[in-house]
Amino acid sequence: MTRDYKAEEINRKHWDEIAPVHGKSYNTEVLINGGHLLDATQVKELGSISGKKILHLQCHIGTDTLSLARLGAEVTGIDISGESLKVAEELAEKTGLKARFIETPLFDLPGKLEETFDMVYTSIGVLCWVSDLKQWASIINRYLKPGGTLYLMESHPFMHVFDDEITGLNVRYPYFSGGKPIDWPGDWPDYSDENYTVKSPTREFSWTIGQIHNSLTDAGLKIEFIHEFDFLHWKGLESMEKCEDGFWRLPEPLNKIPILFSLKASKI
């Protein structure tokens, strides 16, 4: 695994493009009206975060960052996209919530931030943008205080072996990708606003559960749990159906696989 600088530049342009779109298509009214956007599973697994210092990696437009602030945390969000952070700052002003945002590629963060935190948080749709999992885990360890925790919620890597353009479950991509990226062209409907066609391409990476687990333990963290779920926050596969609780699930008889997971780890 080595850092892919070209991927960072490709993907930064992508997120700069869609940030204003997401500023309108994400459910920001909930935050503005005094609520938060973290799902019940995350809230339960995070536990009480009131008064905790939390570093949010790959925060995009800050909806989850500000949700953590709404629950009482002192938050710092970082992201590679300046346009995303402009939306985040505007949203912070509208909500009256206090948050610090830092524009930086993830792997450059150690040159821009010195302090340590009670928790590192990152969720959802984040690991596909990470080109070097070992360095990612090292940065998480760097920013945790002794006894501090990492919380990750992410789409399950097993889900990503399937073709997302057809119904049913047809294996199209390797689970064991070896860190080899996939280059996706533009001209696709945005996952948050299907009426917007994304123009910019992306370069994405796929990591197995074992690679994710081992990168963290190799960095010196202790895995507290890995939980797997049958729901997702967006329509990740063509066969998925939106349920009454707002989440997407595979219908019978396809609903036999994990499509989301969460992980908590602590710094020894």
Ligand SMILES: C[S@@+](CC[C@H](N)C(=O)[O-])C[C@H]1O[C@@H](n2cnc3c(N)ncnc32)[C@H](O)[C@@H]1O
The other form holds:
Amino acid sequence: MTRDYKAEEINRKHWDEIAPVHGKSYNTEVLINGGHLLDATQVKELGSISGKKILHLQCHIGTDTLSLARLGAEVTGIDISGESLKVAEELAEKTGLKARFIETPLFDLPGKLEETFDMVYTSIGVLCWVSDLKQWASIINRYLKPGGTLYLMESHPFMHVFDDEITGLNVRYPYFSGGKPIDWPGDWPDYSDENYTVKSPTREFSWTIGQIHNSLTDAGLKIEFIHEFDFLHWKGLESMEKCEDGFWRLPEPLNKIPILFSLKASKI
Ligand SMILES: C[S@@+](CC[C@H](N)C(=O)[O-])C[C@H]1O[C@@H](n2cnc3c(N)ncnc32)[C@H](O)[C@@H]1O
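Structure of the form predicted in complex with this ligand, please, following the form predicted alone?
Shown next: the complete complex, the earlier chain at its head.
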């Protein structure tokens, strides 16, 4: 594993392109009207965060950052995409919620932020942009106070072995990628606004549950839990159907695999 600077450049352009699209397609009205956008599982697993100092990695347009703030946390969100953070700042203004945003590649954060936090939070669509899991875990460890916790919710890597262009579950991609990224050409419908065709390419990584777990324990963290789920926040595979609760699930008999997981770890 080594840091992939080229991936950061490619992916930053991608996120800069779609940030304004997401500013319109994400359900920001909920935040503006006094609510938050964290799902019930996260709220339960996070526990009380009121008064806690939280570092949110890869915060995108700040919807989760501001949701954490609405639940009483003092939050700092960081992201590589300046356009995403512009939308985040505007949203903070509209909601009247306070949060600090820092534009930086994740791996450059140690040169830009000197504090420690009660919690590091990162969720949904984050690990595929991380080229070096060892550096990722060491940054999380760096920013946690002793006794502080990491909370991660992410699509399950097992889901990503399946062909996402056809119905059914046909294995297409390796679970064991060996850290080798996939270069996607762009020109596909955005996950949040299917009427928008994303132009810019991406370079994405996939990590196994074991690699994620071991990167954190190798960095000195203790895993408190890993939970696996049968629901997802977006249509990750062609066969998925939107359910009444707003989440996407695979229908019978395909629904026997994990498609989402959460992880809590603590700094000893
Ligand atoms: C799917 S979004 C974040 C997830 C969040 N749940 C959401 O939907 O708002 C992924 C974010 O990771 C950011 N990102 C990608 N590579 C990064 C890097 N190397 N350093 C920091 N942020 C990065 C992108 O700019 C993007 O805002």
